[in-house]
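What follows is a single chain, given as structure tokens, in the form predicted alone.
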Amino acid sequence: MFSRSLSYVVFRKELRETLRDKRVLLGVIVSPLLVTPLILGTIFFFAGKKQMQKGEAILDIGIVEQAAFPELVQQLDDNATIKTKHFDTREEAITAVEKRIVRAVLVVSETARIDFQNDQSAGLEIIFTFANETSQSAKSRLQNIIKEFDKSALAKRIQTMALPESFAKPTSLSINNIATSESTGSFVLGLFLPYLIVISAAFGGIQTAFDLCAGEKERSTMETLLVSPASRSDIVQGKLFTIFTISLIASLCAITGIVGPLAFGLDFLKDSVGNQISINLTSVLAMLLIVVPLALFTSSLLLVISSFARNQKEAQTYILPFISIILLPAMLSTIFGAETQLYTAFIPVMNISLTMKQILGDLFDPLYFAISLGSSFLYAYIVMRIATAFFQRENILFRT
């Protein structure tokens, strides 16, 4: 039994020392449970506040009439959401946009009103700068006002010609969204929660892993451990399961830190991902189960890196390939939908993210889940064997 073996003694020793490290507690427990929800809440709060301010802001709009078009210009002048300023030339108006005197300009062509009165399309031009966010908003505001003008003008044309209202609508389209607010919220949550869990599982054990091997080399305490009654396999298992435990704790804290505030009433977060969040206990347990092989895989990789490195500083230089191995598949999972080809279940890390998306999106596929779980455990076992092999080689374990 693991609990009676020497590997358990090593595990208990390493875990005790790890949990005494305030840096680990801060990064693995405090940050996901307190800092992450606070950061997300702050982002969503100010994003919503800024969106409201953008909608309520009165924007300065320029108008250039190369020929009079009173029907449209009067509607612009009377609009309470914009403040108009008239310019004589197009060049003058462009200069005003560049100097931010006005945020966008509407240019009325010379034949605009004549074409409009002849039931043709009036030529209009909007000038704005994409490099300025307020200018983009002004352009959108102008487009919406012109759409309303078009709608009103079209209704008058139809009435004048004694045509039915259906004349301007060749089709009648009805859109019915059958998704509940719970499933919609869970779907949106599935877009970023798996990514955060993968990152937490992968990077939660970095500090621990680097301290357990590279750190022991640096402190010259590795030799003391090697002359103990524990075999090298026992030592590897003890250290590996310490890193694995910390990674699992980080994953659990990441899930709790995101789902907890949504489930217990932080309205400014709930409004961002749906009116209600529906994640049952079975879904949470399934996500934790699928994270187990991921945590084993990443913990083994970190142990390999830490074993190979001479010290913690050198171990940190090897972290870039590790980040690439983890982040690239995790980022690709945001491109693939939850309903994807079966072959993706064999791609490390990506299969974990996609499986969690399926669980959150009520698209659970038992076959995909089984293949992802099995292949992930296989990859974890292979890397675990590599880590064990490293500990058997003196030229690696005692690199100076």
Contents of the next structure:
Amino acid sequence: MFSRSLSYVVFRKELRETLRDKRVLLGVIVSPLLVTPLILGTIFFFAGKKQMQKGEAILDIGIVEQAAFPELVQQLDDNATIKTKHFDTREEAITAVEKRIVRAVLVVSETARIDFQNDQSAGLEIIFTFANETSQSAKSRLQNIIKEFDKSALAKRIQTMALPESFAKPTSLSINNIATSESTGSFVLGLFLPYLIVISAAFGGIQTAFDLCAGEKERSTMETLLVSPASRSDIVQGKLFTIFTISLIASLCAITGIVGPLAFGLDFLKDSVGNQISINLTSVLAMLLIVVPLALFTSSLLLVISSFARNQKEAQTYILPFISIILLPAMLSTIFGAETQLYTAFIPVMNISLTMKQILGDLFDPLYFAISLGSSFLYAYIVMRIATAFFQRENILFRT
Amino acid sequence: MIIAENLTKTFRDRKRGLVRAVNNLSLTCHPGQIFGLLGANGAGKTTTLRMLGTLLEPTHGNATIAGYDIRKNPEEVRRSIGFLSGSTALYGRLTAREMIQYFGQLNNLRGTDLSTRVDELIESLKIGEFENGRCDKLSTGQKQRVSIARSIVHRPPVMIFDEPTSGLDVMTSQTIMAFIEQCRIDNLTVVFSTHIMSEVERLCDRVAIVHHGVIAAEGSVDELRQLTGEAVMENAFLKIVHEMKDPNV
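Here we have the form predicted alone; I need the corresponding form predicted together with the partner chain.
Following is the full complex, with the preceding chain placed first.
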């Protein structure tokens, strides 16, 4: 029994020591639970505020009338969301846009009014600069005003010609989104949450792994432990389960740090992922289950790196390949859709991320889930064996 | 009791090729006796003690400690020894009490047996005043007392000391020396490695001079002095090692 074994004694001590490490507490618990929501909240708050300001701001618009077009220009002059300024030439107006005197310019062509009155298309041109956000907004606002103008002009033309309203609408299309606001929210959440969980599970244990092995060598406590009756396997298991536990805590805190504020009704976060977030208990349990082999896999990999390194500094230099092994498949999972081919269930890390995407997107596939879970446990077992073998080797443990 | 027969350890070194760190080293140490391994840095003392402590596996040869074979019963061997070296450190984020408790648990002490033994050590080694202080906040002397407690929490019949006073000041060294002497009084079997002559003269009942991984000479301090005709142990040591050729060359 684990609880009675020396592995458990080692595990309990390592966990106790790890949880007293301020660096781990800050990185694994405090940061995802407090700092991440705070940063996200600040970003969304200011983004929302800016968006609101953008919508409320009165924008300066230039008008160049190469020939009079009072029907349209009057409408522009009367619009309360813009302030118009008239220019005589196109060049003059372009200079004004460049100098930010006005943000965009509407150029009315010489034949615009005649064409309009003859039921033709009136020639108009918008001048703006893409390199300026306000100028882009001014362009959009102008487009919307002209769209409204077009709409009312078209209605008048149809009326004059005694045509039915459907004349201008050859098809009548209605779009019906059957997704509930909850499932839309979960779908959007599925786009980034699995990636976040994978990264947290993989990187949450780094500090602990380096401290428990390379750090012990560095501080000369490893010899103290190796000379105790605990076997090398007991020591590896105890350390591995500590890193695994910390990785799991890191994942849980990452999930809580994102989903928690949404659940507690922080609107600025809610708006960014959908109207409502709903993850049922079964989904949460399935996600927890699938993250277990991933955390075991990454913990074992970290232990291999840490046992090979002479000290923590050296361990940090070996971390780059580890990051690639985890990040690449995790990033690929954002490209692959949730409805993917079965072979991807054998690709480590990516399979976990895609399984979570399926769970969140209401596309749960039991076969895919089973293969992902099984293959991930197999990979975790293989790396665990490598970690144990590393720990048996004197030339690795006593590298100086 | 410790019986080592033809212990040999070879390492492959990238620059030096195959290195024989310990070469056919044999020794016997009885209960109530302090056996000293005296040698310069790199002589093979630490490697020998690490083999006895089952940290390293011998390339050839074998040893029994308290009746247990180091190859066949490494865990029983570790249960029978207390290992203290100058380089063995404490866990900084554990308190002194937790540190002793942890090693008690690793030696299968549980419940009241464990708490009684921990209390006993805290009292006898005068750890009480800092028992709840984290090890990384303790002074060197306090750390040494905790290290001693950690090494004997399971009442081992054999003690292995690998340069235990290395890097310590005179006062702290005295605590260790007094402890080693106490081990002899308690009839423990003690193996002790050092390169400090005064420690050998004060503590050791028998001394083996180790040079280039082999025992160059063995006997009591007096016997070694007589053998070399030198009155001072340091001179005796130098004479013996200078007369020896490096078997690795």
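By rigid core we mean the largest C-alpha set that fits within 1.5 Å across both forms. Positions refer to the first chain, counted from 1. Because the structure is a prediction, the values reported are computed rather than measured.
Taking 2 Å as the criterion, Asp234 does not count as shifted between these two forms: its C-alpha moves by less than this amount when the rigid core is aligned.
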